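Presented as structure tokens, the chain that follows is alone, the form predicted alone.
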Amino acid sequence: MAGVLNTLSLATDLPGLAAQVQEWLDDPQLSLMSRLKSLYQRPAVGYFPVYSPLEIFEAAGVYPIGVGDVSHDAEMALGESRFPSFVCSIVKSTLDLGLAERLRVLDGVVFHSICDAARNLQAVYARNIPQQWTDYLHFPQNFDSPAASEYLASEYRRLMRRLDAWTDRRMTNDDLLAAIERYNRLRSHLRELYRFRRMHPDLLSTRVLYTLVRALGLLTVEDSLDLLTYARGLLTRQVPRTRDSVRALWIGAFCEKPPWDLVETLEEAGIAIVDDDIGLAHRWFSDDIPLDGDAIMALATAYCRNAVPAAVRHVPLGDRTAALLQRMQKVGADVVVMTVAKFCEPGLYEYAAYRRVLAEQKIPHILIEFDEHMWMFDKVQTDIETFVESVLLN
């Protein structure tokens, strides 16, 4: 191992690696990622989700951090007096982490156009915290122009220009291509562990993985490389757990982070994931980016022509159904599993495009509504169960 990762004491099984990883999470200090930036001397960008080029930021020697993946168990008062009650609570506590300084390890932020809500908050932030850098990446939303491409790679290369007068150094191709060549491993541990949780959701839980993928959006990439090779090398000392349990596709949380206890929750009642939409930034390309040629029309391609499903992804109405029950098959999914973010326009829009098609192919499917501060789940467990049951006796 390299980085800090190397000099701490990890835990010599899954799920004490878990718990470990969550206390770095929910430290209100971010002790640890003080610690990286300091060891590598690097300026610390905050990236909304749900997805931001962290190739860019590698590229300019930028240590990027997922605002969306460091916890916030406070009230919200200052981001709620800045925002109205109705949207949702990630943007609201973004801010919020903002104003009580919980992000000072930040020296800049990074938003973009992923829905309404998202929109606005840059403006917001940017007026309240004048003293961090931001930028606001504009993605492309109609995919089938051909123009597509060629306008994201321009935005991006905006983003490269105000990198590199910030940071005062200058980005080449060579070093965008080493950075997509650093998350394409990433990408690749990640895709063995899903592929691994998907054949055995009794050896690796979801609350293990949701955990590790966050971790993601707190490390550098060299120890987020570190994390999951070591996190790989304990697979093989877990113990399987025999209940019975329904193969589920959990849908939903692809930008505002459930809490632990939910997802606790879904598996205690019998809901074995075997696939999920969380931690996209991470996530985001099915295939590895080509490393060769102009690696920012690389990477702005395969953002357009080769992301995985996001309900802040506009595709027609009739590729996204179809997608879901290829999707389901892929895995062997029997039921779907939604939760969504309370006020979340884009997941609602897709449960209701989602909810016609799983009726009328007969699937079942539940749909659970949630917010990160949500404390109280003994509804969702009585729902959960009934739900289970129902399936395991039909």
Contents of the next structure:
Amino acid sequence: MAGVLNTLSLATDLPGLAAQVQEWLDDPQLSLMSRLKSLYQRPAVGYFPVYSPLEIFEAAGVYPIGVGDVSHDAEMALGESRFPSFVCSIVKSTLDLGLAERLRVLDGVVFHSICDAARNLQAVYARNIPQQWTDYLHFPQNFDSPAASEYLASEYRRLMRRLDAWTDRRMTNDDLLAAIERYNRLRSHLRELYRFRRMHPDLLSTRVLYTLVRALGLLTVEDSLDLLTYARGLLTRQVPRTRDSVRALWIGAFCEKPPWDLVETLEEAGIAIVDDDIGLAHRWFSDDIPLDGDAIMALATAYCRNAVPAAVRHVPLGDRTAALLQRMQKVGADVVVMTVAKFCEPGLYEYAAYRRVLAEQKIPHILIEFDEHMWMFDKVQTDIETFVESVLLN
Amino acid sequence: MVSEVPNTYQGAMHARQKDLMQDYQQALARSAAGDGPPAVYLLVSGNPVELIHAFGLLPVFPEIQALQRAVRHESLPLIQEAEARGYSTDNCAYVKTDIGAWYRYSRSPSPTVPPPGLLLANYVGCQVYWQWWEQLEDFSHAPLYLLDVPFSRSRDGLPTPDDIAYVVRQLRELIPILERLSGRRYDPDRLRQVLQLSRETEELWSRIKWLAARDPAPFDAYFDAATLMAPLYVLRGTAAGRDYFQTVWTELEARQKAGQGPLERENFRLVIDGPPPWPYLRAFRDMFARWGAVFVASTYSGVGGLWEFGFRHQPDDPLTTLATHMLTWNVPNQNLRQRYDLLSRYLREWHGEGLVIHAVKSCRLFSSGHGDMREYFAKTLKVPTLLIESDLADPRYFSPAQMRTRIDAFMESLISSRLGRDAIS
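Please give the other form, namely the form predicted together with the partner chain, since only the form predicted alone has been shown so far.
Entire complex below, previous chain first.
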């Protein structure tokens, strides 16, 4: 490891590494981020889930931090006071982290148009935390129009101009291509890890994979690559755990982070997760982005043409449900576990559509609503155990 | 100061509106029966209804139908029908009212409403719009065009040249779709004529809204304005619509000159943010009316368009003016800081004494950040502010006793602060 990770004395087994990473993410002072920022000697820019153009941050020489990846387990009085009760937790917790000055490591935050609740967060955040600059990207939704990718490219160029002015440097096309190449490699590593988990869910638990994916929100792309390379080296040391389980496609937790214990509860109850949609910021593209020509146009076109399924991106429902069934077949999933964050409208609309087609296809499925601050899992455990038993016995 | 003051004013404008909307309903019914132009389903926010009229097509606004069902107390069974099919209690109640109706009638949301010939998701502000239209596409198998309008991002709210070019280019893509649906060639002159009629309607609507800045306001710019919104959105761009708003203007101006307001006496002038609780519209209105409180300005009356600050459609540049309207001159596509500025202006220029923030569960676009809005107005601007919560179509979220208690407490606090000011002076 050439990056800063070799200064962190990483654990030498996967469960130990996951526990260590969880400590970084759960640290109320978020001290690792401050330490990394001084080591990187880069300004830090936060980004909101689900997706953000990390390649542009990398090319601009800034340290990108996933504000949705850090844990928030404290009282949320500050965030709660600014949003109604029926708004999801991640909007409130992000503002709460800002108001409580836990995100003081950030110099700016980039928000975008993933949903109506998050959309207003940018204005509230900007008003209350004026010492950080904010920006807001409009991600297009009209993917039938050739104008969409050109428009997104113009949005990216607007962001680049702002970052250039702020960092007092000028991003070149080569900077961007180099950044895309690094993130292509990172996504390739992730695809390999997901392929491994699909084949050996007994050797790579989702609890561990989820921790690693969230850790990427704290690291630069080079350190992310180092972390994943290191983690892959530990896979062979794992001892398989034999138990009755059902192979599940886990969807719905694409934005607000599910609590660690929720993932553990699913797996302990006998759910062997073989694919999921967590950590989409680092997994947004299903194939590599081309490394020639106009890098910004390539990045924008990939967003419009080459993105993984997500509830926050318009796809006709017929195509969306067909893709779900194809995905189940591809990963060999027998059931669908859908966890939707409380009050998450995009996820809840998607569930209604999926429920119809899963019922038609007689595919077992279960819905669990969660909140990132959820702390009691007895009911979830009972529901999931009953679900698993009913699948195994039938 | 509390008195039960019924609002029973019925003028020529009300009779004319009833006739016009009946005509529209009949046109819908004829189209549903196969005798009439195809229907284009579109959304209220910053709607480009002029383009639909220019092709002789029939605009259908499922939001208006959902709210009408809510007013008639018909929404809850439909909401429950949708919930039984997997839609969440946390999904928008307009959407569920509509989807429940689709499950009930299968071909369209009502036997007297035609099925869509085109689902035009004018995605202006509200993300749920295109998610709703995805569901309708699945039910109806009608083609969907998602007209993607970038959200206002800058502090001043001005769109970038790229924003305008993107929307114009999509409008150009939409035109051949409308040509195929209507069987008519695109006629820019026809669109200019429609836009000219819109422009005249907008001028009248702007003057009407400014009437409420006078003392007393001749109408309630929330409750009465809301009832004027159906003709404003359905008939804007038609001569009938323009003539109707001429009637409204003439009548309300005369009432204002005669010192007549919506209540016997205007004791309080308030400004409000958020949609009305349609199932309890009358009760909600009475909770303020009993204190002599009149809403002199509301953001809700600007969801389809904001014309009181000078914007008018420009017939000489039809597509750019449609894009500008959708991008900038409507409340849903403005960011929250712009909405704070808008409310401040309403309070200042319409002489509002207090702000009511009505957070509705169904609409996160309107409501997300309402706590911060209260913080800003109450603490930073020192404006008496009331934050209340319910819903726009789901009656289960409206608690009359609790609502009344909170409104009464707010009104009493307004009286106390007046008394305090009087004592000091």
